[in-house]
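Shown next as structure tokens: one chain only, the form predicted alone.
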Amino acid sequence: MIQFRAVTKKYKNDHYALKNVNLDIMSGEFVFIVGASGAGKSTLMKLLYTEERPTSGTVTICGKNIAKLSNDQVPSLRRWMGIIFQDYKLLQTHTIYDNVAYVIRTLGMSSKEINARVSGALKIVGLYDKMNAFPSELSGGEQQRVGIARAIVNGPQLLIADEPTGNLDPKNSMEIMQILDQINQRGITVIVSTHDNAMVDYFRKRVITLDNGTVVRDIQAGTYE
């Protein structure tokens, strides 16, 4: 599904956030993307969602080279994945339901399919009794479940989490990391980047260590460390 090879990325002061970077990551699979800060997992998923473009290399999802994708091809792209933030980002003046709705509304959907979509995405992460409520009137947790049900109401083939529980409490932490279990166990991959050591030797998925930019360790039903 997604291939990396040979993967550069180097930025204007020379400082190089990932070096010679390969690997495979296969549909279905779950996988934490970890490192000590500055290790280059931003870099990383950054380069997935075409936030970043390598500086040398190739990155291919589905056969597609997306990083010779044009800014006019990009929005196809995101639409067939989720991308979950560690602040949320989140529309503070909206409503949860437009919150979710937002990112659907623009693809010509017609108002009973759209209030389908986020009915369910609002029941996976368990907030289909808050959706009139606004993202100031919940909690940290919450609120980054809204990102969740945000990042799949559109049902992506794939699923990007970059430091999804980077500030939150263990239990929330918990809580978020087993809804991205149960959407991986619907068939949809998933990438998580993450300093949560206590979360990734919990889980038991695959574990890909960077540091300074290179591939230093890939194990199946790995540990933190």
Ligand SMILES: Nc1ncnc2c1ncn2[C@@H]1O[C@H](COP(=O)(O)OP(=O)(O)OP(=O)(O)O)[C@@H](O)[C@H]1O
Contents of the next structure:
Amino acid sequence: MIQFRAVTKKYKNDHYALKNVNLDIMSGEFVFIVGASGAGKSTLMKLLYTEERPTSGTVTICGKNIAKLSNDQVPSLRRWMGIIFQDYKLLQTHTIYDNVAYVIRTLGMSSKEINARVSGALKIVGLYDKMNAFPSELSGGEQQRVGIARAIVNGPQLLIADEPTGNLDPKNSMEIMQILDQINQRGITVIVSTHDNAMVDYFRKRVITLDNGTVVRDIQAGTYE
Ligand SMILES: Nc1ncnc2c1ncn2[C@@H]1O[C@H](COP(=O)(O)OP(=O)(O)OP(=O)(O)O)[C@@H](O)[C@H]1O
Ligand SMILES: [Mg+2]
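Form predicted alone done; form predicted in complex with the named molecule now:
What follows is the whole complex; the chain from before opens it.
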């Protein structure tokens, strides 16, 4: 599904965030991306959702080199994937329902279909009964569950989560990771960057370790170290 071939990313300040990264991620996989702060985890994910473009090399998703995607092709790629952020990025003046409905409202669906999809996504994350609350009325763990509902509401094939539990305590982190695992079991490919060694050791998924912009370890059913 995803191929990185000789991918290098150099930022404007001449800093190499990724150096000659080669990776294959198959459809249906659950992958942890780990590594010290500054190792290049977020950069790798930004290349996937085309927030950044590689300096050299190719990033291919479903046979398409997304490094060459024109700006007007980006929205259709993004609709095909869901993105989850450490800081949730919820709209504070919108209800939970509206946060989740926001993106699909632009797609020309009937309100009945929107309602069915938003309700379905909120049920998956266990927040159906809080749809009329505002983000400030929810705990951090609940806010991140809204972030997940928003990411899956459009039925993506790929879910990308950059440190989704970075602001959460161990109990909430576990709940979030379990929801991501359940979503993966529905066949959606999931890529999660994390510093949370306990979580990585618990779930025993594929673990890709970055160090200074290079893949130094890539093992199945792995641990953090
Ligand atoms: N926009 C940017 N401009 C210049 N340098 C950047 C930019 N974004 C990231 N970097 C640098 O690239 C390197 C990799 O950054 P990246 O954010 O990918 O690391 P990370 O593994 O996600 O770190 P963290 O665990 O702290 O989130 C770092 O040295 C960082 O300072
Ligand atoms: Mg990061």
